[in-house]
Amino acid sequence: MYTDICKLFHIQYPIFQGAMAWISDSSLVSAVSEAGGLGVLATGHLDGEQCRAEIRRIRENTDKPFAVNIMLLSPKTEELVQVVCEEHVPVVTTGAGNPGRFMPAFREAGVKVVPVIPSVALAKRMEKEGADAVIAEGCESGGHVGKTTTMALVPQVVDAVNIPVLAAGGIADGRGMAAARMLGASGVQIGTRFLVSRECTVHQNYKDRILKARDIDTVTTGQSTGHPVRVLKNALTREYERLEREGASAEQIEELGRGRLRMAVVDGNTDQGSVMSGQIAGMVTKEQTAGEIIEEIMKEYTELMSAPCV
């Protein structure tokens, strides 16, 4: 399966890791783009000079491309910005915001520029300001999601531009790349099933939590405050239907939500603690290394595909 993405991007599959705060740290990034794909360091919980040595670790692991995710909401995207450019990332990937502002920088120091995106609009606004692809994220995805399926986002977004397009939301096995495939995706971005590699440094609690998860376990919390992030069910979870319920003011419910992922990332509290988590964790029920991982998923997509019509 060499994509458009794998030429654009110079990688063996077109798979991108997602980026998880607390989560998607060197370790899981060299290993993604070690087995082929392409591994995203997630930065919003880190500083400019963090970001540099985290960039650094990944290029003493690996020799293969990766990208950085910047959440353009975050207090500290100029610095970020401006370290991705001095080290010369391969790739950047956007969330939260339009990149367009940094796009010259981008451009000068050669970084490629994926924003993700959850709307039609969002996506041909990132093509004019000269994104190199986009990301279309269903709201299928853990973490902060939009309001569209994965199924009816993709192929609208297809639809709506010239660049290539990654399907994210609700993939974790080949028959999910073969769909995103069918919907005219060029590639994938796959989350909540690294989450559980071997290689991905979050506490063995979170683990546990992904692996036993059903698939009716995630609710998404926030939504009076139009910022909606999917997670899995815990008392954290039911404390923010409560305040939302009794009308609590949407800086209330904020506040309720400060530290949590933190807490569930390393401190191992997925009782009280923020466990995002997308739709699809109820597939997920086995630990792998990110190896292992991209080569079952690819080995299913290869058989799907080249399977006889019935």
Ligand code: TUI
Given for the second form:
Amino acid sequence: MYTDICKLFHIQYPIFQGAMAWISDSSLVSAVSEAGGLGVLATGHLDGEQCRAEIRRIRENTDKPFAVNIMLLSPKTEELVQVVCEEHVPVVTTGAGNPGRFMPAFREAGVKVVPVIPSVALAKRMEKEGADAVIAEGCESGGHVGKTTTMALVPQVVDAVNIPVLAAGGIADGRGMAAARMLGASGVQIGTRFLVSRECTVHQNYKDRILKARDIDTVTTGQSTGHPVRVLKNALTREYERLEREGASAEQIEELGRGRLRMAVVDGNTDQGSVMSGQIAGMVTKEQTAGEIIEEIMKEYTELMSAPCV
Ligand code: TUI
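Return the structure block for the form predicted together with the named molecule; the form predicted alone was the one displayed.
Let's see the whole complex now, leading with the same chain.
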């Protein structure tokens, strides 16, 4: 239960909450950290000062460690990095790109860096550039995804680097966590299950779509743009399919996606909005507090790890 991840990040359980743009705000982050995991603030939709305000709200709610995620496609990346360093945030996770150029600034500010990576090559590069750990994220995840599954990616990354590896993508319970441990991961990152937690402020319509989803209800859109995104099927994904079938340009397809995540998360328009979700949504069937989710996962995990083989 207590792994090198717990020691490195001063947390009770080796569970990171996946950063979800517009969704993982100070409310969810402080609840996950307070429950013994590592809450991770999403900043893909924030500017530097909004990020600073959220960091301060987290610190009002908990004195436990937390992380800030920097989505490297954000036009505000530079100012977000600056704020994270000024605020001496304990941990940064990064996504959707290579954080190499910011590593010296993070190191100088004493910020631990954990890049999310979709490949062995990138994991090796991150280790060389001074990452403290990596999150190997399989394409079962929600949102922007790589090409390799968690099952195939995690052991290959574990073999390739000497820093701790967390597994992400398709994990939502103690069985997934035990499987990740068997693949050599020291911890897990969980997004979709925390999305339906009571402390998550996402629109109830979004939660309801996750709670009702089946195993086959996600699809990746935007394959042709080089930024495939896993979402629940709806009118928007049918429109993506039509555009891609008709050979629309990458610009036209990117344009279709503009503002769609906000539409789903804030306005609750789950038909026209982008309802990002992992493939595990079919198994996420109840709303609980973040604390209950973590307790349940750890109970299942410890029971499995101590059970005799059958
Ligand atoms: O970043 C994520 N998931 C996300 S970001 C996001 S917001 C968004 N919306 C529309 C289009 C694109 C993004 C929603 N979900 N997960 C971590 C992740 N990182 N997945 C894949 C990667 C990744 C991809 C390429 C990491 C590094 C990378 O490097 C390429 C390079 O620059 O060498």
